[in-house]
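Heads up, the chain below is alone and in the form predicted alone; it's given as structure tokens.
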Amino acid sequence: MLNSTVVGRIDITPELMILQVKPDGGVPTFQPGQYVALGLPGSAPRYAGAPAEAEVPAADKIIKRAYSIGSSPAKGDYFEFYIAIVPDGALTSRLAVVKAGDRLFCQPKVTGTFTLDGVPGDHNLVLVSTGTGLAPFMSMVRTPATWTPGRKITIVHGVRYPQDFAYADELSSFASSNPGFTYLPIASRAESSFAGRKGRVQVLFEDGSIQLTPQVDHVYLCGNPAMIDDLERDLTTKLGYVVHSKKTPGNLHVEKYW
């Protein structure tokens, strides 16, 4: 039942964590943008003053959900995964406490069509999420594989708070050693003494802080239906983006996160 053991745990802040999880059988072969469902039993102790919940699950009973992986791989000794904890949330009340060496069930397929197949290594990538929908462009340009020749690489990550920056450190660091590589965090409700870019993602793209040609310019949505809406709106009737389908492939490609 359970076949997998966490090991590591990052705590971003109360609410956000990156959990390190090694199966027992290794890491399978993976695309970068791909996903794999995570799972506790019911009987899986849950956060101090969470809520009750309307319907208990039955103790043997494996509530699961799914995450994208933020690690990359090349790296395969583990998954990485970038969580946001739901207060009333049947999986996350319960990984909420999970620590290294405690186990839980991870789905031995991957899977997930949000990849970069079919994306000419001479085309750039916009890379555009909200919150824990970083996670699989984490993957991305942890892969080195995804460094083609030439190609320019932008990570946008809205967040509502700036303590809510997760891989800043690593993002700039490959914004300083990568001319081609372009990090943009900006957070909605920040403080007015707050230095960085405010606002939402899409403003990014109304200052022109974001330039596109869709020719060469492949763009990535993931993260918030809202933000997501917006932008396969403007990108499509303004720019001429075509939304990315296995029978229509296309310049614009979109996962709803949540």
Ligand SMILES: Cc1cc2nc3c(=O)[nH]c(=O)nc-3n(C[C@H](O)[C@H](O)[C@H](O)COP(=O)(O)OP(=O)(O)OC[C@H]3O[C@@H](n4cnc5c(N)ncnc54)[C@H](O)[C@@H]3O)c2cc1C
The other form holds:
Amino acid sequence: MLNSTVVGRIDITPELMILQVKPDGGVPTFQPGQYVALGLPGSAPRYAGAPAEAEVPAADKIIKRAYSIGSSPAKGDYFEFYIAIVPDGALTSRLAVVKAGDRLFCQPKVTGTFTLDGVPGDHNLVLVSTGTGLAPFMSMVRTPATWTPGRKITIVHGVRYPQDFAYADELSSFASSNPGFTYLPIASRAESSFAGRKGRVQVLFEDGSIQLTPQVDHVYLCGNPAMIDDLERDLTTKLGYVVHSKKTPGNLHVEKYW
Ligand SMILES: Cc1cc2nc3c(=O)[nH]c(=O)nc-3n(C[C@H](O)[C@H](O)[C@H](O)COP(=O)(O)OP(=O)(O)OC[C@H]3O[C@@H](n4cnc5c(N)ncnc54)[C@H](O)[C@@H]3O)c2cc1C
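In place of the form predicted alone, the structure of the form predicted together with this ligand is requested.
Below, the chain from earlier opens the complete complex, with every other chain and molecule after it.
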């Protein structure tokens, strides 16, 4: 059942980590924006000091949760995930202590419709994330096919504290080498001494930092459901955005993490 090996781990903060996982059968074909389930058995150790579980899972039960793939299909030897440790989370209190060489479950089938499928190559991408919702957008911008000629790409990353800006160096370096790429990090609980943008991601839409033309700008929202609900309401009612689904193609794409 445990069919994959942890090949790398980068701790961003005690609550945020990048995990690199190599499935025994190799990385299957996938599209940027898709996800897989990861899992560990109930018997896997939890981090020291984790709160007692209201319901202790059976030792042999695999606890599975969905995680967006952060790596590009163009770099196919392992999956990368960007994971928040939820202090009393059933799976993440166990993932919190995995290390290189450990075994875990990784669902062989990749799934999800939060992809760039159907977005014309000459349309722009406004990719808005909070926290680990950045992961699918890392996969998109790390994939050469996303960079169609003339397309503008904006990544918004909303976090609580400045130390939560994972991937900031990589995104800043994309911005300096691609004139069509804009990286907008924003921290809601930064100290007053913080030199970057402070506030919630919604502020960037309210103050004109992001200006949208619905005919050419596809918006993707990923992460915290409260941010998604707010922006979805504003963009549909004020600008006429249409939420994308398989049945009704639209220009507003959403992926809620909980
Ligand atoms: C399509 C999809 C893709 C996802 N991709 C990612 C990802 O790339 N990275 C990631 O960290 N999570 C991701 N999630 C969330 C993930 O599936 C789990 O819900 C999360 O890791 C908590 O699992 P748990 O068993 O530890 O907590 P549970 O015991 O299942 O508790 C769930 C609670 O944890 C909180 N929570 C869930 N996700 C987060 C989060 N990311 N940050 C803060 N609080 C959270 C919510 O309050 C939620 O109600 C994704 C979810 C979906 C549906």
